[in-house]
Each structure stands twice: as C-alpha cells, then as structure tokens.
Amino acid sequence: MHVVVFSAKPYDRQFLDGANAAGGAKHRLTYLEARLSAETAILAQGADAVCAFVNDPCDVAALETFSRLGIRILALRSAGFNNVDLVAARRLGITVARVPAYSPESVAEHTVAMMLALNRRIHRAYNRVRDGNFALDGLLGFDMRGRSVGIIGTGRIGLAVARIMQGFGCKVLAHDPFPAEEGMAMGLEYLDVDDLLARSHIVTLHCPLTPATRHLIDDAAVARMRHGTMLINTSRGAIVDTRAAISGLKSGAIGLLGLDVYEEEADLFFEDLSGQVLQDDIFARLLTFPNVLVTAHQAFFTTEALTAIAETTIGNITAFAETGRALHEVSTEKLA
C-alpha cells in the first residue's frame, strides 16, 4: 500500500523504514511534515493508507476528503485517538487503527523522573550550578519512602508507576472505574477520586481522554487536595484544567507540578520554537513558576517505544491490505 505519513519527524522515518523493512517492505512510505488538518488532507492524494499522529486533528473535514480520495484507512501511531472523529469515520467507511500498548515502561519511568525532579529541585540545581551558584536554599526536597502515592488509572502504564513507587516504599492508592485485577493483587488501595486526592501526597494522571475525564482536574478537584500536593500528568493534556492548576500554584494548593502534556499542545509541541515569541499566554504563565517541570510529551521517546509503535502501525496497514481488517481497530460500533 501506497502510505502517506503526516506529521513525519526523522525519528518517524527511521523506525517505520525499519518496521517496514522488516515486514518484506509491502509498503511505500511517503512522509510529509505538515499536520494533517482539513486544509493539509488533500497531500494524500493517490495513497491508499494516512498515518497520523495524536495532535494531527482528524475531523470531519479531514475524513471526507479521505473519503473522496478513495482512502480507507486511518491508522494512528498513538494510543490516543480522541484526535479523530469516530462517528464520521464509520459513516464514511475509514477504519481506524491504532497502537493499543507499546512499553508502558516508557511512560511510567517517566513519570518517576519527573516526580524526583521536581521533588529534588534537579531542573533548579543544575542550572543553578552552571551559573556557579552552589548554595542549596530553596533545593530542599522530602523523602519518597512512606508518602502516599495517588495513581488515576491504572491500566499498564499506572500499573507500571505503581510497581516502581512501591519499590520506593510508597503507599500506592489508586482510582479506576475497573480496579485492574493485578492492582488489587498488588495490594493497591482502591479509592474514589475525592479520598484519594484529599489522602495523596503525590497525584498521577494515567487514565485516557474521554468526555467524563475531561478537566477532571478542575478548581473543585483542586480545592480537595492535600495542600502542597505534587500532580504529575503524563497522560492527556485536557484532563488538567490549566487555569485551575494556577490557580492552585497561586494558592500553594499544588506544591509541584509536572506536565508532559498540555490541553493546547497541538500548536506548540514537536516543533522547535526557541526562535519565536510564544503566543499562547496560560502555556507562557505556567513556565513562570519555579515549581513547574515541562517537558514536551516526551514521555514515549523511547527506543523501545518507538519501535513498539512502528511495528504496531505497520502491522495494523499490512493486516489491513491483506484481509480487510486491522489488528487494532478502534470500535465504532456504538457511535452512530
């Protein structure tokens, strides 16, 4: 199948050539750089296959020019897919595909190192040493070992922060409409969101985007924590309301906040803008803080990730050309 890959960084081509390669080379990859949107769409025309990423907007417009161009399959390289418009992709005939699992280790070790960074004040301290100042006010961190640790989901990569802080000594607390099996098995402390927020010394976010999670961080939820709580998102953007996390910053209702997702990252994130005024005011408010950590949804960027989503893709396209069906279809059954 002839594939036309948007949103394409040199690390995309360097593992979907080699996923590719690895499967017999049944496809050819065309790769652009620019997002797909409903104006960049028509770039897939005379491919058969659209590969997109989580902050490529796959709406309605996008989808029916797919449609008019004879293109049948959507296939995501994330897990994510609140990006695209299921109910017009099964109206218009697009199967969607994405990548259900690829190292929950990635995301999880992540998240730890976010939480020791900004516990250990490691983002001031090293540029504090590099201006050759080497005092340690302001530096002072706390034990990890007996806090409580609040985990919002706990599907693998939750699972996978609870292993590690258990490791630390943590009491794992945890919050999901399904306790996972494993969890409880783990001994974790299954919790409604109020009691855990109001009990956790630390708060992670690893639950999926869906109408019910959206902005579950609010003022209200905000207003229910430990004062001084750390909160760690490296799940999706839009489940933190940000004005309500400066608002809590304000007020000291959040101690440290780490964020590797951003509710309006599509305009920023994966593109290098250190030469441009930034435009967005709330992102540009938040980096004002000392006790806030960004990083630019890095959470994944690992080798064994990365490879994991390529083979994943690329399987989902070549199952697709030989039977109809993608391994990792997301269902729309119940949409229309």
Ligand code: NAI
The other form holds:
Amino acid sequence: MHVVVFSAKPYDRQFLDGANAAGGAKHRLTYLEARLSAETAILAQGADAVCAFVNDPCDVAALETFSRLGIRILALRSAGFNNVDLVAARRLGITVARVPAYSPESVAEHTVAMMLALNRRIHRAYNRVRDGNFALDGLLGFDMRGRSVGIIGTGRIGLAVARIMQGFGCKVLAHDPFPAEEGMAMGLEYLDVDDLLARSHIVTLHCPLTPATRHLIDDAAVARMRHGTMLINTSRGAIVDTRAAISGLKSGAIGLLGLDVYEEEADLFFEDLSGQVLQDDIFARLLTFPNVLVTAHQAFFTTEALTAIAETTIGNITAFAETGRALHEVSTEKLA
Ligand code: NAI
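Same protein, different form: I have the form predicted alone, so give me the form predicted in complex with the ligand.
To see the whole picture, the full complex is given below, headed by that same chain.
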C-alpha cells in the first residue's frame, strides 16, 4: 500500500521504515511534516492509507476528503483516538486502526518520573546548582512511602503505575467504572471518584478522554482534594480544566502539578517554538508556577514504545491490505 504519514518527525521515519523493512517492505511510505487537518488532507492524494498522530484532527471534512481520494484505512500511531470523528469514519466506510498497547511502562515510568521530580523539586535543583546556588530552602519534599496515590483509570497504564507505586510502599487507591480484576488482586482499593480525591496525596489520571471524562478535574473536583495534593496528568489534556487547575494552584489546593498533556496542546507540542512569542496566555500562566512541571507529550517517547508503535502500525496496514481488516480496529459498532 502507499501510505501517507502525517505529522512525521525524523524518529517516525526511522522506526516506521525499520518496521516496514522488517515486514518485507510491503508498503511505500511517504512522510509529510504537515499536521493532518481539513486543509492538508488533500496531500494524501494517490495514497491508499493514511497514518496520523495524536494531535491530527481527523474531523468530518478531513475524512470526507479521504473518502473522495479512495482512502480506506486511517492507521493511528497512538492508543487514544479522541481526535477522530468515528461517526463520520463509519459513515464513510473508513476503517480506523490504532495501537492499543505499545508500552504501558513508557507512560507509567514517565508519570512516576514527574511525581519524583515534583516532590523533590529536581526541576528547580537542576537550575539552582548550575547557577552556583547550593541552598536547600524551597526544595523540601516528602517520603513517598506510606502516602496514598489515587489512580483514575486502571487500564494498562494505570495498573503499571499501581505496580510501581506499590513498590514504593504507597497505598494505592483507584477509581474505574470497570475495576480491573488484576487491580483487585493486587489489593487496590476501588472508590468513587469523590472519595479518591478526598483521600489521595497524589492523584494521577489514566482514563481516556471521553464526554464523561472531559474536565473530570474541574473546580468542584479540586475543591474535594486534600489541601496540597499533587496532580499528574499524562493521559489527555482536556481531562483537566486548566483554569480550575490554575485556581487550585493559587489557593494551594493543588500543591504540585505535573502535566505531559494540555487541553490546547495541538498548537504547541511537538514543535520548536522557542523563537516565537507564546500566544496562549493560560499556558503561559501555568509556566510561571514554581510547583508546575510540564513536558510536551513525551510520556510515550522510549525506544521500546516507538518500536512497538511502528510494528503495530505497519501490522495494521498489512493486515488490512491482505484481509480487509486491521489487527486493531477502533470499534464503531455502538455508534449511530
Ligand atoms: P486502557 O484502555 O488500557 O485503560 C483505560 C482505563 O480507563 C480503562 O480501565 C477504563 O475502564 C477506564 N475509564 C474509562 N472511563 C473512565 C472514567 N470515567 N473514570 C475512570 N476510569 C475510566 O488505556 P491505557 O493504555 O491505560 O491508556 C490510558 C490513556 O493514556 C489513553 O486513553 C491515552 O489518552 C493516554 N496515553 C497517553 C500517552 C502519553 O504519551 N502521554 C501515551 C499513551 C496513552
């Protein structure tokens, strides 16, 4: 198949070319730096398949263009698929495939890296020491052992975080509409979300972005948290209402905030904008807090994860070419 890869970075080319070669070089891959959008969808002309990433809006206009171009499969190189209009894809007969599980540990370990960095103020200590400032004031942390960590969403990543936190000697609390058997076997205490927020020293988000989880962390949720809670979001930006998080930081309700995702990240993340004036005032405000650590959607960014993402993406396209069904299709059965 001829596959047009949108939002392609040098590392995408490296890993996708490797996976394609390992699979017998069955596909011709064309790499575009452009993000996929209604305007750029036409660049897929001549292709059989499109490969897109997390911040590529696959809306109805883009999908209609694909349909006109004869594209039958949209292969996401991500686990999340909230950026795709699945109703439109179903109507247009475009199969949407994804990479359901590439390396839950990549995201879980980054989550824990953020917890430790924030707790022990590593981001501040790094700069201080380089500036010849060896004072410790302002760097006081706490022992993780014995603390309660509340995990919202105990799927693959949430459970991987739970295993690590149990290793630290933390008490792990959980909330999930579908509690995992493995989670219960591990001794996680499943609670409703309000109780979890009230009892956790650290709250970490690992549920998908859905209408039910959009702004799950809003003003009311922040008000239910223990004073000084550490909040980590490595899931999807819009699960946290950023304005509520900023209010929580100002009041001290949120003591430490770690974000790998941001609700308006699509215009910022994955690009070098260091020579430009930041236009997003809410994001700019976030960056002024000493107790906020932001990484630009890099939790997945390990060699193991990129290898697995590329292998599964090429596997999805190969299976679709050979059988008409991708290995990991996003189910549209329940959609209207
Ligand atoms: P998963 O599908 O294995 O687990 C998601 C869990 O969330 C499920 O157990 C589900 O029942 C639960 N859930 C659904 N609605 C919920 C709600 N309202 N409240 C609480 N829990 C709810 O997904 P996985 O692989 O663990 O990934 C989780 C999320 O992590 C993805 O949806 C994606 O948005 C994000 N992610 C972020 C990455 C990054 O680089 N920052 C990379 C990969 C995934």
